[in-house]
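The chain below stands alone and is given as structure tokens, in the form predicted alone.
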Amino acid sequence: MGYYTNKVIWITGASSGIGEALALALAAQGARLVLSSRRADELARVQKACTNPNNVKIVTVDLLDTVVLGAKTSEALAVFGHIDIMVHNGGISQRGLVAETSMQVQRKVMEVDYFSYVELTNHLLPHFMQRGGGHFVVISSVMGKIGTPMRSAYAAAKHALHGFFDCLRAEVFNKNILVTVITPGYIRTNVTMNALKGDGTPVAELGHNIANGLPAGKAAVQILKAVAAGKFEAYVGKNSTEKLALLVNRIAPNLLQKIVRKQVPK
């Protein structure tokens, strides 16, 4: 039996990209899954593609609909009677200069990428504490550690995740509740297709760096290794430049700022 065999794992944003890849990989390792996103038809497609689809259930969730997140948590818990691992993965990206990005977009990205994670965590945390254990897995981004032009809303939300979950990790460490924050670099998904421009319209094109990024299936393998090892935080990707940027930001942030300034559109 492997680490994930028979574990009950709830994945948000499971209808595509990293979430879908994690679902397929976890199902193959014998996990029992609760898959969530807004799109029931796409979740059904992922469910059908999983090993042993009978052990994969669907709970549709719109992360913007904060009023129902408590009820959705109860619904997810009722599927198999408990949850071992919560994978926070649902989200939206953004592409636009600060001066051209509306407050509506800033708030929407923060609501989906940060506040929904906090609210679902608050609803699920009592269950973990009552059971004497659990694991929160948070899919952040390299943008959660550094900031580059055209990403203000996205980077702000991802930075916030690191602060919140670092605090939570310290608070619940002695209660056998783990927190792993994943910082992916460029992963080959539709993230830029669905990203919001400053006016709220979708970018609707695949960025060059994303198109050449690490395949989502390979990202899932790296993520699951980090989670099984109980790591506090882990970079996922293939680009040595991303790793170097994280290192430079830590030891020479002024140098990184000089580099990223060159990325401002002319």
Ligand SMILES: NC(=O)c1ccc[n+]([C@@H]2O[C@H](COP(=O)([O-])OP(=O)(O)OC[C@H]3O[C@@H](n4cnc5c(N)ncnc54)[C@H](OP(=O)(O)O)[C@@H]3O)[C@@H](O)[C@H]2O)c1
The other form holds:
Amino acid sequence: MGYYTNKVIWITGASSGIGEALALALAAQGARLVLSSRRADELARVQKACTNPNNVKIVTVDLLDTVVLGAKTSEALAVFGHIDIMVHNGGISQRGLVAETSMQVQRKVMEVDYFSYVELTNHLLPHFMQRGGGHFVVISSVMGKIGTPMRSAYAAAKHALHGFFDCLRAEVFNKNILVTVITPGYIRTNVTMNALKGDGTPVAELGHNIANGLPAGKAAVQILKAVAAGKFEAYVGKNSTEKLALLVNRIAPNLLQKIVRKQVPK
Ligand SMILES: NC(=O)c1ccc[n+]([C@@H]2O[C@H](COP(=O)([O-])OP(=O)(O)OC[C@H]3O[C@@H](n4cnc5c(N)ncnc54)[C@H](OP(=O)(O)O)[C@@H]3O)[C@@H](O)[C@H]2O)c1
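Right, and the form predicted together with the named molecule of this protein, after the form predicted alone?
The next block holds the full complex; its first chain is the one shown before.
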């Protein structure tokens, strides 16, 4: 029996990329899954591809629709009667200079990538408390630890996740509730296709770094290993430059600033 066997796991952003890869890997390890995102047809495709699709159920949710997130949590809880692990993964990225990024985009990225995670956590936490345990898994980003040009909204939302979930981890540490924050580097998914430009339109291109990123299936293996080990935080990726950037930011932040400012488009 592995860490995930028979566990009930709710994954947001399960219709694509990292969430989809996590669903496939977890289903193969005998977990029971609740898959969420906006697109029911894509979730059904993932469900069909899972080992034992009968153990995989769908609850559609738009993370921007804050009014329904309480009801969606109840719906997800009702599927198998409880939840052991919540994987906060659904999200959008952003590409644009601060000077060119509308407030609408700044707020939208914060709503989807930060506030929806806080809201779902608030709704699920009483259940974890009552059961005497649970595990929150949060897909942040290397951008949750450093800030580079063209990513202000995204980096802000991801940094906020670290603040919130570090506090929560300390508050619930003695209640058998774990919090693992994952900071992926470049992973090959649709993330840049869906990333918002300053005017709110999607980038609609894959981008060189993402195209050469770690395949999502391999990222899922690394994520699940870190979660099963109960890590507080873990980098996931294949790029030694990303790891180096995290280290330089810790020990010589001024040097990192000198390096990242070269990335401002001419
Ligand atoms: N790929 C990378 O290099 C990378 C690096 C660091 C962190 N991450 C993080 O990894 C997570 C997953 O991204 P990905 O790379 O797998 O990208 P992706 O392939 O674009 O997947 C994003 C997922 O989020 C869902 N989503 C987006 N907006 C939503 C909304 N308003 N309501 C509900 N679901 C929504 C999408 O589903 P629907 O469209 O069906 O709603 C989709 O399932 C994100 O949090 C991202 O920031 C990715």
